[in-house]
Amino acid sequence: MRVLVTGAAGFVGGHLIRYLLDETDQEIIGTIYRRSPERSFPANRVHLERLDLREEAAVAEVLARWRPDAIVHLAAQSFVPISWEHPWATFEQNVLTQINIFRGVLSARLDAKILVVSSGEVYGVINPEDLPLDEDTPLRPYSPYGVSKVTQDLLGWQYHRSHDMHIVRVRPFNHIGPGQNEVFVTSSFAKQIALIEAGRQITPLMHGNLDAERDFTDVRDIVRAYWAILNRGAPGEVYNVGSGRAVSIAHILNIFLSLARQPITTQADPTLMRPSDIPKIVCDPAKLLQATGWSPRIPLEQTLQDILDDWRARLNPA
């Protein structure tokens, strides 16, 4: 079987392929951005194609050549708050690269398997009443990125539904893990404190909004559930997947202080603070069990103490 996964430069793609050869034995077709940074696989088990997935004709040139079995879509912008900023450059890359797969795959007839990444932040503006969200909550996204992300969501549908396309949808809630971006707040909190470690940091360590609750999962449980879920998920379906359970950023910014090698202060930046906020999201993922039987293994302290770790090595290679 033959697996193509998008964004394999990223976060998430990173860890997909990291598990599908350890966990399978599949042949790997990664695609990465021409200016993405080089990534280190075995080159027998995996082949790099390095292109811009918003030009259609070179997106449909390498998915006649490969020819895979199935598609990971996992390229995409996928910072909330860039999207209010940069809205058009967020759909560009989250729904024109979808469709050019889409097309690439009709136009070379191919028989292969899609995940489509959407996001729990199609659910938007959530009422109380509506935890935890299911599948059936209704979509009610308030920033550009959930707009975008509903947009693939439902066109998934729509291509499934159009051209009998085996097209399965995943709503992944947050996903956290070590080599994430900075930006995300895991990440913000390990590096200041493996910065203020390291003695290149002054205390503080600053925070935004600490009240907000979300659905925390380890991103080695989340590749998981993709491959699962692409292999046992129905053609057409959309799965939550997430813990369950909704934790506090407090909660998870004194785990790391009690991680940290020294005393360290905290102050609240008011630049951190997004224009709109929820303050409690948690998913629903019984869809997810009962078609897969996946549940999250890794607990939320060993994958802080991973981030953290994480910090530490790449700024303190020695």
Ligand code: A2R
Second form
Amino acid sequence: MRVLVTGAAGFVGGHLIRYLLDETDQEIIGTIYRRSPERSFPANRVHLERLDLREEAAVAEVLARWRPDAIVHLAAQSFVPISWEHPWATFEQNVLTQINIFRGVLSARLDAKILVVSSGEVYGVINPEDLPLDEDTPLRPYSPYGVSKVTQDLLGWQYHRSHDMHIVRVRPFNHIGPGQNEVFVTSSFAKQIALIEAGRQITPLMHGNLDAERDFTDVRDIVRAYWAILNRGAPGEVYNVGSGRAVSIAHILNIFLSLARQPITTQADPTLMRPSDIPKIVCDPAKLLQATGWSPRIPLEQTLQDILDDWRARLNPA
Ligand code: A2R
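Right, and the form predicted in complex with the ligand of this protein, after the form predicted alone?
Every component of the complex follows; first up is the chain already shown.
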């Protein structure tokens, strides 16, 4: 079988490709954005295509040439705060790219299974009584990113319904792991600890709101769930992907501090505080568990250790 993974140079794309290489015998096509750096994957098993997925003709050409049996669409503008400044660019990178894939699949008459990667952000403004969030929770996105994900999500349903395409949708909650951009909280903490240990940051570790509770899952467990649901999920259906457990940012920070090689002081940074933060978000992954038997395997402490070791290696390659 041949799998096409968009966003191959991204955080999740890289982990998914490594999972497919290690655990399956799939032939893999990875698409990389023109400006994304090259990823080192074994050339005999991963064919890389450089293209801008916003270009409809280029997408159609790649799909018609490779004729994949499965497509996982991970290319995106993935960072919520950027979407406030660049709402239209966010829509183009998230929605237009996906429309081009759907249209390319139709025009090449492919019978491919497609995984649409929506987001837990689609639930947006939630009330405490909504928790844990199941798939029937009303969609009340509060950021342009969230609206772009609702659009991807509903287009997935609509193309399945209108064209009988094999489309399965996932709504992942916070996923973390080695290789993530430092704009995300666990990566930011780990990078600062690695910098302090290396004597390259003299300020305390800066942090935002520590009270927020979120549903964190290791990205390596997330990609395993994606592969399971692509193969065993029902076309047209949508599945939450998360641990079903809420953990506070304070708890995460405390684990990191216990992993540091030296005592580290911390300080709140008012610029990192978001007053409108939702206090607690946790998902109900029962539908995913029922469909696939999936459950997360990697303990939080291991994930945080791996993130910290990754930053130590990135900052001090020797
Ligand atoms: O913007 P870059 O140079 O970092 O490239 C990103 C790429 N990408 C595109 N590729 C082709 N054509 C485009 N028009 C285009 N726009 C963006 O998608 C990047 O290499 C990749 C996304 O990777 P990350 O930003 O690391 O996202 P992550 O965490 O892997 O998220 C995967 C999915 C997304 O749908 C998120 O919204 C969701 O999971 O949470």
